[in-house]
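Consider the single chain below, provided in structure tokens and representing the form predicted on its own.
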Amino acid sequence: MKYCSRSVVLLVAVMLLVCAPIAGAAPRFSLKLGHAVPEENAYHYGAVKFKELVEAKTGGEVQIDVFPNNQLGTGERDLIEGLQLGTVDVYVGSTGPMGGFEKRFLLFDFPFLFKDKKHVYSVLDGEIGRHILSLLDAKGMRGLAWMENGFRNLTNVKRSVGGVGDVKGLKIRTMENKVHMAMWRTLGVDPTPMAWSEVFTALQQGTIDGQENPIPVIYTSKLYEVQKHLTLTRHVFSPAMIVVAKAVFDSLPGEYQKIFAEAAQEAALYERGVCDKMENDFIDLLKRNGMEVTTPDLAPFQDACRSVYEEFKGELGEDAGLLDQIVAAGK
């Protein structure tokens, strides 16, 4: 009987050992998420939220390591290329450089296209937004959700901008985006594409006069240290995305693909709220840090930029009509 009891105990112990999870076992999928901004930026909050949701919903089977501040590349274009090359698994960032990979992403870069954020998300969360994200599949990427970077605004070190004439002659850093660059040329500005990682030093050294970005980027990047004038031009709304390399997404089990999609939507809504709060809080903080903030009449800017629509509308091909649909949705 003692032998039998000992055998039972030994058998139970072996079964528990076999069935128990192995402490410190490696995750089934280990992914790298890259973005181009500091950890104080709303993108990072959205990226971390996505990581947390995916890891929790998969029980740790998927691990996502977040690499902020261009650790996986030298700018957003580099990170997007990394999705195609296999050096980046997940990208969180702006759509600005995406027009270089799929022309129809230029749709959201037309100046003064959106009236306000309500207008923006009626479009991005609707049929148009879903259609544009789906175009990434053919480029080796899977678009999961729309986040935001807010409306872009102008800063410079030379002068206060109260009207269109005040921007003429300024040398302004832009993203590598031909619609953005055409808009600034139309206004008499010298647009200078440059990786974001190089911008602060270029401003500090006077290589460029200014830049344009949403309020959260301007504050968290401490541009008030090298810029004097902030002009609330709100000239382009800057959507952001959570994008996964298609090869990575396709390698996931169906249940995990669903988790990724749901987690991305939840993280995107969270990030939008963070971005809104930052924008409201940071304008006041920029003033306290010495920046002069002006709000010009935007109608002359809008009128001056109408030619950009005619110049680039044809590049949208069969989707050119979406421009009119977006404008109509804001009325």
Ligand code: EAX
Second form
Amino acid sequence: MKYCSRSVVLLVAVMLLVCAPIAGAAPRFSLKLGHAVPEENAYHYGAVKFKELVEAKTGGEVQIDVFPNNQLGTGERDLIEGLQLGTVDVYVGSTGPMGGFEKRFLLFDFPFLFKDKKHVYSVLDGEIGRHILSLLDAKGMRGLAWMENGFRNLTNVKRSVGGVGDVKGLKIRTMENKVHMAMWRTLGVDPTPMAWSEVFTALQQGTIDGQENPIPVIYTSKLYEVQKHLTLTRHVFSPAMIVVAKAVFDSLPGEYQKIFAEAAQEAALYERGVCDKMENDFIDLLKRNGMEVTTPDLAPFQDACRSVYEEFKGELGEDAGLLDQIVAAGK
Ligand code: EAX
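Form predicted on its own done; form predicted together with the ligand now:
Then the entire complex follows, led off by the chain already shown.
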């Protein structure tokens, strides 16, 4: 009897060991997601939502660790390069530097191209948006969804900007993007391309007078501590994206690839909502933190930088016609 009971105990123990999931088992895929902004920014909300959806839908077989605030690189261009080098698995961030990897991403950088967010998403969520995202496959990346950075506005420490003439001579940091730089040159500004990670210090030290970004970035990066004047120029709509390194995406089983695509779309819609609310709420907070806010007549700004279209349309190659399609969609 004694022998019998011991063998039963042994059998049960073996079964428990084999059947019970091994607590804390290493996930099949452990991925690093990087972005360039603080955890208070909408990107982080979108990144965490993506993480949560993917981990839940894969039963923890895929684990995503989110690294905010440039922890995986020295700015967005660096993070995007990381996708190609294998140091970053997932990127959440703006399209700003992407024109340096695939020229046709410059399509979205033309000044005053988009009239409002309805116009923006009629393009990004349609055939043009799908086509532009697909171009990343040839660059070692898989673009999964369009998030939102937002309409970009000017800040500076030197003077109030009531009209287009008031920006002449300002030294403004731009993203590493030749269309943005050209736009500011046509307005008489001295553009300084710089990684986002260096901007706050440069403003603090006075090596630049100002910068331009959407309201959520201006507030969550505490630029009110080093900038006095906010001018609501809305001169470019800056899309953001969820992009996976193609080597990583291709290594996933088909069912996980589908989960990634669906989770990215859901996270992007969620992030756009968060970003939109921040854009509406944060202008008052910027005023309360001492910023003077002006809303100049934008027509002179638009007229002054119209030449950028002719100067850079050729960069879009066979997709140059998409620029006219986007303009037409806004009429
Ligand atoms: O993506 O570099 C920039 O100005 C970007 O808008 C910012 O990092 C958020």
